[in-house]
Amino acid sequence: MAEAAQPSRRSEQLGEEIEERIVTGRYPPGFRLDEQDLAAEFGVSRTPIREALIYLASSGLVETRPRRGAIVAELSPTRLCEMFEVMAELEAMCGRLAARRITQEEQAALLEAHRACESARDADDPDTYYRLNEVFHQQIYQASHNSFLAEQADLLHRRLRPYRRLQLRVRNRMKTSYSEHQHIVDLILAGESDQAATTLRSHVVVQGERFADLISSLAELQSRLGTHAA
């Protein structure tokens, strides 16, 4: 899913590495980017480095004001509990047309990241599983078999990835996800597509204790926040 090789382009590496520090914290949301302690830490010049915050800041990921520099986005709990809401329809949609439209080598991958997922709980190992349930809700998109579809998934799926691995660590999180993962599968497979698609958009959206989980989780990251603010 992700590009291979060099792009032959540093500002995309850059994208990709800054991105990728972002979303497992080490920029945490209201973090200032710097573009030229940025330019030092990567030992490149300025140019890619802005480069790299424009593409960040066109996906949502860094805010940049005029003359003011970029920081690391600092989502609202208004504006979490939007994008979980469209995240959540984008998956009933996928899960609707996968549904539908999944072949036998999709159904054999789907299956295999489900069990993949099976001994990540198992094990309790929550980051793992973390990372298993990715790839198990990119085999849904795919089977989508909208590429477009897919990739706008994957992208806010990415988006919130902080806050979705936060909320992993809540107690028994794992446990009650893994067994949605269950019904989920039976439902593709059967060729359920509307059920398929209510039950994965309950899986994603944020509502009653979860609610409550995702804002403590965003008081945590907030803290976190101000070790490294100026």
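To complete the pair, please output the form predicted on its own; the form predicted together with another copy of the chain was given just before.
Just this one chain is shown here; partners and other molecules are left out.
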């Protein structure tokens, strides 16, 4: 299957806004995402809306159905938890292999991505931090030198993108995330493959209190959007 074309910056911004509305329930499962209505709502042409919907469909947030067009996909809390469990295992595998296979050039790239996250953390900017966080994790995927594993990790990462972004709005999560990154970097550069895998697994998996925090954040944003829409 061919990969979806990368969206323009404008369509990417629109995609992020639509993502958040889907995650917070403003656009509930089964909701029809009409290109013309969305273009009018956002004050843009249909082209960037179409690009945004194509990209969201490639990540699984949106489904395209005959005679109905783009529809918001169903995703239960149980399914979300299961997906994070699989994501954690994929990242653990990437971390284990990266600790064994990372090159000097890739070490430098990983450190550069880590330092960029530090600047966003210090600025208390969770959205910028998330975009840089994606680069950080991509560096680990590539350093695994297993292209199939990297592709699968990237696909699921994109599917969970809005939820991983939303987690960073939980109090102190961004600072905690950066501290975990530091430990991950240290372990990978030291070649501690098993410990790198264990730490990455813990960093990504969303269970217990972290899952409760995520669901609480979803409910809070849904309530806020509902108040604004009233």
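From a predicted model like this one, the values you see are computed outputs, not experimental measurements. Numbering follows the first chain given and starts at 1.
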query: Residue marking the hinge between these two forms [rigid parts; choose from A73, E118, D125, T47]; finding: A73
